[in-house]
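What follows is a single chain, given as C-alpha cells, in the form predicted alone.
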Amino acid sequence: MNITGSLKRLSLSDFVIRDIIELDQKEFPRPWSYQDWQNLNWSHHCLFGWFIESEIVGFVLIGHVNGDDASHLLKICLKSGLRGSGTSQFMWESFLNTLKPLGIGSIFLEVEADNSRAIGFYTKVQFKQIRVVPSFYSDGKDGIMMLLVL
C-alpha cells in the first residue's frame, strides 16, 4: 500500500463527508455529531482529506478566516491502523504545503494534557507549548495550547 497518499481540499457537499464523519466518530477521542459538522461556517473552515488508493484514511480540519495569517487546528485524524507507519508525517507535510497559498503563517491548537501520543506528534512537527488551560474540556480535563510558526 502507498502510505504517502494524497491530500485533497474538501467541502461539506463532497461525497466523502460521511466517511470523514465516520472516521471522526471511530478514531477521534472527542468526535463531533453530524449536526456539529453541519453547523460549521464553511467560509471560515478548511477541510482536507487524506486518500490512499481512493480511500479516505485521514483528515485535517482548520478554522481560518481569509486574510488572517493564523489558523486554528481543530482536528487531525488518521485511521488507527496507519498510526506509526509514517503516514501521519506525509499527511502533515502535504497539509503544510497547502497553507502557503492561503497566506497562513501560524497554527495554534488545544490538546488534552494527558494525550501523550498527540503531544508527541505535535512536538515532533515543531509545535511549542504556550500554556496549560485548567479544566479546558467539558469533562474537566486540562488542555495544552500549542503554537507552530511556519
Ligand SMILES: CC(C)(COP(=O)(O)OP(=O)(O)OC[C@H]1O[C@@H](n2cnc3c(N)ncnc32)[C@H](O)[C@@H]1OP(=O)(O)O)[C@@H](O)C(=O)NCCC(=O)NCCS
Contents of the next structure:
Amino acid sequence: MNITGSLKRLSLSDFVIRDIIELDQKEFPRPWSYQDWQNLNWSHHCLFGWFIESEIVGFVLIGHVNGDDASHLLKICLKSGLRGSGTSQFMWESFLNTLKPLGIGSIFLEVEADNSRAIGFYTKVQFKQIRVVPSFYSDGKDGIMMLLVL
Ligand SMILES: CC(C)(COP(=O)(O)OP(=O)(O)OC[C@H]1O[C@@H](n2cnc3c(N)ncnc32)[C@H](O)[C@@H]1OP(=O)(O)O)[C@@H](O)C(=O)NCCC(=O)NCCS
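Moving on from the form predicted alone, please list the structure of the form predicted together with the named molecule.
Every chain and every other molecule in the complex is listed next, the one we just looked at coming first.
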C-alpha cells in the first residue's frame, strides 16, 4: 500500500466519522463509545483524518480553545497494519502544518506508562517527558505527561 496520504479536518457530520469511531474502538487502547463522540464539544476539539487512496487509515484528535496557544493531544491512531511503515510520520508532519495557522505553540499529552510504542513515537517526534502522573487512568495505571514546544 502507498504510505503517503492526505489529512482532512473532519466534523461529526462527516460520513467518515463512523470509520473513525470504528478505528478508535478496534485499535485505540482506551476507545470512546459512539455517545462519547457525540457528546464531544466540537467547538473545542479538532479532528483530522488521514486518508490513503480515499480510505481512512488514521486520525488525530486535539482539544483546543480558540486563542489559546496550547493544545491537548487526546488521540492519535494509525491502523495496525501501517505501524512502523513511516506513515505515522507523514500524518504527524501534515498535522503539524495544519496547526500553524491556528497559532498553536505547544502540545500536551498523557500516555499510558506501558505504551512503549506510542512513547517511542512521541519521543521520535520531539516530545519531552514532563512527569509521571500516578494512577492517572481509571484502572490505576500511571500516565506519562509529555510536551512538545513547536
Ligand atoms: C502511536 C502510533 C500512531 C505511532 O505510530 P507507529 O507507526 O507505530 O510509530 P513508529 O513505528 O513510527 O514509531 C515508534 C517508535 O517507537 C519504537 N518502538 C516501537 N515499538 C516499541 C516498543 N515496544 N518499545 C519501545 N520502542 C518501540 C520504534 O522503534 C519507533 O522508533 P524508530 O522509528 O526510531 O525505530 C501507533 O503506534 C498507534 O496508532 N498506536 C495505537 C494507538 C495508540 O496507542 N495511540 C497513542 C495513545 S496515547
